[in-house]
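The data below hold one chain only, encoded as structure tokens and taken in the form predicted alone.
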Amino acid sequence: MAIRANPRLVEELEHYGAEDVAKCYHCGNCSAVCPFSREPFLFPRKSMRYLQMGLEEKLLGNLEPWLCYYCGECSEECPREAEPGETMMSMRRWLTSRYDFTGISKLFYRSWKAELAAILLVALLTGAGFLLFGFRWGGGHLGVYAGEGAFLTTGAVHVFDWILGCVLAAFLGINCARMWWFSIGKDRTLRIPPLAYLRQAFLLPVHFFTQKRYAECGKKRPWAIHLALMLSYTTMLVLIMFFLHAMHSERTVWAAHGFGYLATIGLLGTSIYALRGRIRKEETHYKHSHETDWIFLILLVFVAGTGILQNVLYRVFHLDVAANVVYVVHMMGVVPMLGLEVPFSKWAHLAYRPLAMYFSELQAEAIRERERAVAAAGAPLPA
């Protein structure tokens, strides 16, 4: 079957942050220095080749950009300064936009103004909705933060959280299914038995909760920052979805609040660290920043900061009116972050990375089995 090339693929990837792709002349230094570059995944060199040749379909089914954690060594060793690490990052953004069936990711990654406008619109609608509920339908009072007569009842907010969570899960689930189809499902040369999916399923929680592959890059600090950010966000999400009553209780529930404070500090600290790194540009993986990186980090700082402020206003200073106002402002950041960033932008990486580790192991196993079968039959390997 003929392979179609897209001559404008490099130009398209430039909208997602790719730089200096044409400088690459495939010396192989990047793949040689990468600790994860091994058969059948020889990156970044092979991915760079797909891009330069305009092999869009091969790039779409390629998991290698997700197997890269951008330690920066490939860019440091590149004699042509072709920035292979940053190109792999741009490929992840491009792949995210292709997995997304709605086209929202593509819009966001190609136009930071569109993403910012969407965030502001959702924030304003969220604020108006919560205020309308509190003043008109909730039956509470702005001067009451928790308990009987609360301006925003925990039960109503909890229902809203679950509805939003189900919508997000649906969008992200469909996009993850598309990721499977592009990388594994439509490849007729791969034969993956159902039992293999079950046998390798442990990779999903292992890589999600430990980010162990990043730790193997040899740079412990970036891994620790990344892990702290991911665990802090996951902890906060679990608290909001399952322990909101304890978080908003009139009495102090230290088990819930302890985890909440730790998660908030983790989000705030890691976000500020990443912002500082992108401003100073001292580390290789911080030298280049896409607009969506800035929006993502600023939104995280906003959400974490307002989360701490509304809790302090209520718990420490007993200023219920101020706490309610700040809580509405806080939700104006939370809803866009969950509703837009999780399924369509940066946060989607939390799902795609462990899935890529899972799918890549299934791919590698199937490829090895196929090669054994072909060798036994004495036939040439498929292209």
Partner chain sequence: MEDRRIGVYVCNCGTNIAKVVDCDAVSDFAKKLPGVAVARSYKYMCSNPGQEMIIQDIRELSLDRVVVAACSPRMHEPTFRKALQTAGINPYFLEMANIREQCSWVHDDARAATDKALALAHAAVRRVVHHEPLEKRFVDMCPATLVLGGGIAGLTAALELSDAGQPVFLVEKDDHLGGNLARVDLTAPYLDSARDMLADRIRRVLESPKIEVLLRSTLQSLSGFVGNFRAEIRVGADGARTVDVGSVLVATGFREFDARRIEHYGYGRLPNVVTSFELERMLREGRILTRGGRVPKYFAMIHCVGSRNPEYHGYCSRVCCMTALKYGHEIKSALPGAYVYDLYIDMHAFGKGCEDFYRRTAEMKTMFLMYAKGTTPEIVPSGPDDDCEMLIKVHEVLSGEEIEVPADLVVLMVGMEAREDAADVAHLVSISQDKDGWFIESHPKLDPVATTTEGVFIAGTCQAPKGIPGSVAQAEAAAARILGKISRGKIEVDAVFAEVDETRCSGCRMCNELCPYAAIEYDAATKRSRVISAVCKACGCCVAACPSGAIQGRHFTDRQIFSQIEGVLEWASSQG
Second form
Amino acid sequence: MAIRANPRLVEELEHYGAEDVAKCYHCGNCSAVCPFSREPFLFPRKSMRYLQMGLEEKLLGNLEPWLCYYCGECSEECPREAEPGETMMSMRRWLTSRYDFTGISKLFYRSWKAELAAILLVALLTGAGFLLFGFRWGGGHLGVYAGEGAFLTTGAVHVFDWILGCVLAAFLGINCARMWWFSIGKDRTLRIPPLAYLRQAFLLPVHFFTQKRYAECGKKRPWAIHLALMLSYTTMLVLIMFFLHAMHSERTVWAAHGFGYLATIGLLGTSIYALRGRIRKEETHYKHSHETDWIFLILLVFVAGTGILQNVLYRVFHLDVAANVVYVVHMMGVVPMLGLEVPFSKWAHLAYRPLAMYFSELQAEAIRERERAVAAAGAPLPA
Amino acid sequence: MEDRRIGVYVCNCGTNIAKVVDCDAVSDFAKKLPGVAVARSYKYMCSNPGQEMIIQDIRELSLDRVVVAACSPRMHEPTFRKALQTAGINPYFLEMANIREQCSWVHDDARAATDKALALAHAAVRRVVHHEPLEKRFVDMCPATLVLGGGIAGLTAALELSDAGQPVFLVEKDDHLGGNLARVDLTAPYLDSARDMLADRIRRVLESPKIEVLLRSTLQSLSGFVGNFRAEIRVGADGARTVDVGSVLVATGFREFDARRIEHYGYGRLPNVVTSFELERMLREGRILTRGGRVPKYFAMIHCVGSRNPEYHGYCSRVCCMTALKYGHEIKSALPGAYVYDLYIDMHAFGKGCEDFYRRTAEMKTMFLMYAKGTTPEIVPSGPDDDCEMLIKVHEVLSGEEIEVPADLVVLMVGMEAREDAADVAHLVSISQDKDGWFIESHPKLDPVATTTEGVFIAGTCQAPKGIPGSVAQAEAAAARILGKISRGKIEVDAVFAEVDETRCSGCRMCNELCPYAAIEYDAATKRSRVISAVCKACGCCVAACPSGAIQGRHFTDRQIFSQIEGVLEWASSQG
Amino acid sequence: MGVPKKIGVYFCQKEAALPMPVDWDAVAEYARGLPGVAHVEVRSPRPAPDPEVLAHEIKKRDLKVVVVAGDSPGHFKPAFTRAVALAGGEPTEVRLASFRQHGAGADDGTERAKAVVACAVHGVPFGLAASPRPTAVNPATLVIGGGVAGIQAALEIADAGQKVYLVEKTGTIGGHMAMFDKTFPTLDCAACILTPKMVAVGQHEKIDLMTYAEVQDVAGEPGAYRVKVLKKARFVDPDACVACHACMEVCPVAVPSEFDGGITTRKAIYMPFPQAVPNAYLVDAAACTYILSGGKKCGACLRKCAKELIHFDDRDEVVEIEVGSIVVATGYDVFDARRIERYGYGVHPNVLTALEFERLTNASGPTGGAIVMKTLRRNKRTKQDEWVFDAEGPRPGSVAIVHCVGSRDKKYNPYCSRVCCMYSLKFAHLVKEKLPDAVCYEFYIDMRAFGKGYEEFFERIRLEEVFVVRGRSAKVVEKDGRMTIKGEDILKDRLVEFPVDMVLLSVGLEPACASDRLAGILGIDRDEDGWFRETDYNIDPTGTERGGIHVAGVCQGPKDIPDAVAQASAVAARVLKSVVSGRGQGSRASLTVEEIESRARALAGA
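If the one shown is the form predicted alone, what is the structure of the form predicted in complex with its partner chain?
And the full complex, kicking off with our chain again.
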């Protein structure tokens, strides 16, 4: 059954940053120099081909963009300057927008104004929410930070965290399910034994916490940076979700705060490094920046910055009022970051990458199985 | 037998000969032959040191006959004859034994090949003994030139010649000048105006006092020989002209491949399948519409239609790839919203500025789809809810997918093929065609515009597919050859031809009918036949045919031939 | 011309890396003043002209003729043609005024551009109106470069009985072709074709051959150039030398042989190759101990030469010649494979460039044509181990040939070098012919087999069981002790890793190193890739902006031997034409805008 080619897809992907893919003349250099490219997943050339030809279905079920970590070797060696690395990045953005059923992600990627507006809106809502509920529940005085009569009771915040967390999880969960459907579920030719899902499940935590595949790339530094950022972020998430009381307690609980500070430094350092890189454009993977990249980094710096400031005000100078105000401002950054970036924008790849590793391993297994079957049947292998 | 001092020289031709034939064995063997004064073998006989070796020996050892065992005489007989002349003996005292084309290139058994080489060398030595001194003769060179074809090649050559003050007769079949290029508007890769360049050329030609343009004209017959041709030309419906010319330039160009021959492309059957030349016209006229009058949105260019496919033509037509890219640019300019695909096999963007043009076409988001050589894309009707006229199904090899692409206008990039009348022309001016019908040059590298018939040259796409720069260069190259001949005033004709011994001729006139070059005339008065030596190509038909053995071929006398044959046989018998 | 037409002139600029040195507004202003011009518009690169909108304008302004002007206006013409058609006008009345085509890239860009526009407005081809003034011509011709193109041009002209000076930089004529073994697609040996021509040049009474010489300065006018030629000292009298090799045998100095592409050495007193023309020795002053030591050391050859032909007191001399025409045929250099590190040239001993392989497989090469791998050998003199070719050395069991090395790559040379595909196929054939059991891989992107008999040659190679891999090989690596070549086999959708004994890099062609200097001396243009620029890509591929100066062969752009030979002969036609008729061509630059405009006006009126 022939697939319909669509000359418009290349134009659409331009919005996601793929501006040079049309230049590719398929010398195959990129796939051969790529440290991650190996059978049955040869990329980036093949993915670029699908994009050039507008084979939308193929691209949608294609996990290869997630297997690419943009070490940049392909782009450096490309004779036509078709920027394979950036093209893969753009395809990740596009896929993110397609996994997302709400269409919000698509809106964000196609118009940074929309994303910015949404962030501001959520920020304002958050602020308003705090002012409203803060007083009612805590009965609070803006001047009291913790304990009785505090402006915000930890409990209230905690409840809010968990509600938000669940909503996000729901969104992300659905998107991940769609990712599975596109890449595995839909393809009738792939037979994956249920056991395999269990057997390979370990891949998820492994890749999530080590990003070890990234380390296979020739350059180690980008991997270190990425890992640090990722771990700091997760640490923060864990602290907020499970150790909020400790975090909010008057005296410094080093067991919790120690991690907190480490994570904050991690976040701040890495995001500033990334910003600097994107401004300087020296490293290949920083040469091209989509609007969403900027927004995300700026948001990150903002959140980490305000977080630190709030701590300093409260713990060093004991300025409860200021601390509370900054806290609200801080949360006005945190909520949109978690609420919008995680399910709908760049941060979603935290979930998609490990999933892609997991799914691709399943795919690979199934493909090998199929080829063995075909070989056994005596028919020639598909070239 | 007269005692001669013969020098035998065995060429290794790098390894061409030496890799199969034991050259030293051959020279050692030759040394022992009667009359042989010296025998040597050397890497490249035709090179400077090689020739010097021969010349020195002739002078110092006072050789009077020379045998060179090397390549075919077609290749280097003139070279070595020149060497003999330089050394001060008659150039016809040379005999070549062809131990390359007839030996090392066609055998791989080294021993047998060497044996054969010995036999050939022996035969040559036996033959050369009987070589007689012959004198070259000179004939006048008529400065006028006959140019066949009024395309870019013909026009260019005519101008070069007339600018040098030489008369030209430009014969064009059509009722206007310009040839195939007249159908073209812009040229790849720079999108320069073909119309301007033709207008320029044509105007110069028409205004040149030296050029006589004969439109609606065809060559009827060509008689004579280099420097002294006579051409019968039919002009228009009933007019006729006879012109005397010294040289003939054939620049009759190509015709486009008939797309109907590839049935499933449906050209002629499907309304919106057109040839490249038809799209060219649409663009030139600014009316780019489907048969139904719609403005097309999807354009599909199918490359190599009739080219690079053994079923039709095995060769590459050389210009279609760039032309297709050109259309890509033109379409995007005329219809900014349109989508263009190129279905190609290999992208031949080899000329100056062409790779860059290819890159820029890609940047314009032309979709390049590669199909495998030997296969052909399939054109099928579109479904009811498609926004296009047709669908093209193709196995796209760069993705390995079976795909279909929407198309409103399918453009078949038809290749070049030899003109239907090429065979007649070839016969008229006695030049040969290759298996594809293109005229054969005398040597692709030594002599790309000359032919096996002296005084007849070829230029442009009648020799092989090529672009405008190539055609122009060839046309000028041919002009250079012709000018060279003209400026020397007289030209040398070979001293080798047939002679009738009138005392023995019975006047049976058998030879007259037989001669393929009409070189024999019959003298009614004396009732004898006579050979017009300048026309004679020394083919030997008449010599063999003459019942009273009255005709002898100079340099191919019975004595020479027989002793050559004896040479082989004796050697064979000596081997038992 | 009759009633004054309503002409619209549209200036359309292309988005180019380096914009033309043209003052658009000045040209536009000039255009306004031309007869019949009703509307002038300078458009910016974006947005591209929209035919519908244009049609509306044209109708509104009731324009009868549209002139599209710009660096390459052809890119916009179809839009205007369609616009005119939509407006119900005459599509043939859309004319082009191309600045690039007509040499406005040079310094006088603006003036030239005005002239081009004027011609278009009058509807006269620029070439016709701007044909240079005729000049008197000195019948003698200077040919620069003694490669196959230079040789061909020289012979064509000399055979017509005209005087030729042939100036060659090295010690012999022959150029790159003399280094080749076989030539594609016919596989006849290069020497068989070239050496007789070389001999003919050496013996021709009409050719004054100056080897080991360079053009230093060119003065004078078209038709009457005065050229200073620097004849470097050979230190050996080329006419008297009989090439007995005695001097070479005693010379203690060994330097890499240029002719053998550096895979063998030659002496300081040397003959480039045995069939050299002139067939005589010369001394490499940069390597000779005697010269470097100011006559204190060595001098072995001096004592050895029986004919006492070696004169170390020879000095470079400058001779001045007067010629009417100059033919530039300076050829090319090959791409330096070291620039692409991933191919490991210079690291792995058995990664060879095309030229090195040509010499290796050549009958007159170091191994007598045997294809062998380099072997490590101790150099007795220098006491160092070095990789050398030894006729008895091991034969490679597998050979990989890599296309497009340095070509079709924006980082190196963006253009296609045109000959590599075919010579690579030729290499594959030679390998298969000499080592039938050897495995041979050919990595390519597009197989550009376009010439007469080329496609058939490609098919033949397939039959010879050469593995033709579509996909540019990525890198040469060391893998468990073996040289391994990596790439993607696109058609099979596999990554391939072949262990190979030898890798041949099909390096592309580059403009000869000194061509920028030469362009300056001659006052001719070079294109963006550095090749000499022809007057017109299509109809004047051999002319230059400077009258009486022509280009031939690869120095104008990559081409194969038949094309180079044809072009060289074409140049001969140009020269002979002027010599025979006694009327040469001046330079276009000498024509003023007014002159061209008035001529165009006259031609249009006529």
